[in-house]
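Shown next as structure tokens: one chain only, the form predicted alone.
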Amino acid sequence: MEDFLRDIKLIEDARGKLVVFENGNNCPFEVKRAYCIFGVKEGEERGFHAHKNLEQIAVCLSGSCEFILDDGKEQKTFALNSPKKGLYIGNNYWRVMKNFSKDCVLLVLASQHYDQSDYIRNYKEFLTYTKNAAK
């Protein structure tokens, strides 16, 4: 599996904190969409899909959560608990998000606008797709 964790510049002073994302620097793609996930109820899990083309960076601005990334051959778990680290998720990775803290605010930056046809929402279809894409 590739290098997933990216350093995010955090600027802090008496007024508060600021995180910086720059295309081509700590963000390897032009951001076309951004969204936040928060208020996830205890025990809930999210994700359960992959993208054919979309790339993302996920950063916990507050609190914590875990990502499980699966390339069809192996799984790796990442704990996100700092705005100083972003999780780069390339295309063709099945993802599951879990163990959200009550105060979790997860920012996700995406390389494309929302496109339902880019999603794979069935794990068996994902395995078939990744197997065929590797040929």
The other form holds:
Amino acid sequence: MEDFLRDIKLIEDARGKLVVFENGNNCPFEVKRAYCIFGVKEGEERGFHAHKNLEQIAVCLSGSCEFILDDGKEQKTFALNSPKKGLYIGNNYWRVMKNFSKDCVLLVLASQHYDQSDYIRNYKEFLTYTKNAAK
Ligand code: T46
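With the form predicted alone in hand, show me what the form predicted together with dTDP-4-keto-6-deoxyglucose looks like.
Complete assembly follows, chain above in first position.
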């Protein structure tokens, strides 16, 4: 599995911090949607699904969390603990997010509008889908 962590330029001065995402520069897709996950209670886990047609970049603006990405063959854990690192997630990765710190603010940029029918929420179904997609 490739390493999906991408560098993000952090512009920091006495007033605070700023991060920039630009299509074609550090963001490989046109952003159609952005959402934030925050206030996650200790011990909570999220995700447990894959997407058929969705590219995303996830970045922790504050605090930390972990993403486990699974392509049906192997799993890799990515620690997100800096606004300088964005996790690029393409199609067909089962994801689990865990170990959220109390102060975690996770920003996710997405290539498509919200579409419930794009989610695969059953792991067995995901394995079948991803095997067929690879053919
Ligand atoms: C993903 C990971 C990283 C909406 O109405 N619009 C939206 O754009 C999103 C993202 C969610 N929702 C609703 C759907 C659910 O009723 O918000 C609720 C919570 O969503 P979900 O349980 O899918 O949240 P996570 O944290 O498990 O997954 C989210 C994204 O949904 C998913 O695409 O890749 O973050």
